[in-house]
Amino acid sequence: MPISPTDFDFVRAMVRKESAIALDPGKEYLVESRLTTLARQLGLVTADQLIEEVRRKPDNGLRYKIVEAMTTNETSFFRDVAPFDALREHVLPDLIARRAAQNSLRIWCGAASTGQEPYSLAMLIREHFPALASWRVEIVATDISREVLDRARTGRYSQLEVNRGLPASMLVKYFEKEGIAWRVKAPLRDMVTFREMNLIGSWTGVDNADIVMMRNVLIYFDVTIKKQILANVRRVLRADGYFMLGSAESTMNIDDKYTRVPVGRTSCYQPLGL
């Protein structure tokens, strides 16, 4: 049975007042699909069941539960490819230039769902940038969701995730094999720190930073909400630094205070006033 109207509004509202993530009329379909997948985990059997839980008892932790099973969490290793290479040709030759007499770097992950965008940014830098060994490298990784976080902090990965954008010789390099699984070696891993945050929340411990990749996260929100986010980044985004987007976002026509910088196949944004 489709989820009713009434349902959709109450978890479209409540989606939006934890996470700032529109739910546009359209989505009940996905949102039928979800819940009745986390009910039924849950030991209920359909979606209406779990929302007449929450309505029942909104402690119950169930509306965390939902917000999660609502978050998108498609990612792979160097994902589109293009924004590594901008990152190795341009962005970090030239930050490595400029931070020469500081020897630090950090990088925060602003989206880092299972953990492949900020392990591929540590394998980027050991491959191609043997130099910062010697330097302080942070690579600070956040999401929303506790259960995606935990997994990536094992950095344990199935062989069709691995097979997803990882090439043959960083596998045998920089994973070890687990039973049918393959997880990332501890050196690679001690190189992120992953964090709970919610990007309409308070942002703690990703100040001063060098780059901020956060691909494929203003989709999800309504004008007003990209606004904060974007006026936020650029309040923890060094002046110098370089802020990744989507292929498919862009800060035009939402803040006019950050000027594009084309970088190859992509391009990079940073605050006016360089």
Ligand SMILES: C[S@@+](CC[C@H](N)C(=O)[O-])C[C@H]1O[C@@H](n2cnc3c(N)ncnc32)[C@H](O)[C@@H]1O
Second form
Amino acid sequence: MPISPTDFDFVRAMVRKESAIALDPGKEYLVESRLTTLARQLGLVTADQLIEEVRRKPDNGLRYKIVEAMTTNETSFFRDVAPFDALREHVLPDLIARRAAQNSLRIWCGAASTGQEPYSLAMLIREHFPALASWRVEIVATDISREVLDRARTGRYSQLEVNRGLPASMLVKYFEKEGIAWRVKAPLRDMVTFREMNLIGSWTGVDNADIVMMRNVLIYFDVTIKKQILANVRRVLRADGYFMLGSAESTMNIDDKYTRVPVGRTSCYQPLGL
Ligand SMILES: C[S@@+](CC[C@H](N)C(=O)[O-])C[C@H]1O[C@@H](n2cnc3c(N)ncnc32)[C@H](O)[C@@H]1O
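Switch from the form predicted on its own, shown above, to the form predicted together with this ligand and output its structure.
Expanding to the full complex; the earlier chain stays at the top.
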């Protein structure tokens, strides 16, 4: 039975309040199918039973599970290629030159999902910037979903996942076989710290960032939230730092205090006034 308009509105308002994810009309099928899966995991049968349950005892744990179930965690290694080329060819060489006195770099991946993005970045650094081995390089990766963060921390990926975007040479070098899965080797895993963080909550431990990657998450938010997040990114990004968005995202027409820096086949953003 399809989800009722009242239940859809209830879930929609709750998800928006807790995560800013906008579930526009037309997404009823998505809510229905994700919540049916969650209901079954929790020993219930249908999505409306689950909604009934959360209405009856508005327990935070259940609310969180529903919000988490409504996140889309699609990702892959070296996703879209061009941003990683930009990091290798322009962003990292520029920052390495600018930070030569401090020998430190701080990178934040907001909305990192199951970890392919920060691990790609860690591999890129190890492969192409051996001099950084003696620097203090912090890669902080955050997401709202505890489930994806738990997976990311293990660094364990299926054959299908490593087949998506990861060059064979890097698989052999940075992963080890564990049963039928592949696991990121400990030295690379240790380069990334995973933490829970809601982009509409408080931003702690991500200030003074040299690079902020926040790819393929703003698309889920409406313009008011996008404005708020882009302003916050300006606050945590160093004046000469770089901000990277997903290929369908831009600061254009949302926040005019950024300048677009075209790099190869992609663009990065920097706070204006550099
Ligand atoms: C499509 S994935 C993007 C993963 C990766 N950045 C990439 O581009 O491949 C979007 C991620 O945003 C996270 N997300 C959604 N709303 C969020 C919020 N309010 N705060 C933090 N993360 C959020 C989801 O849990 C999901 O893992």
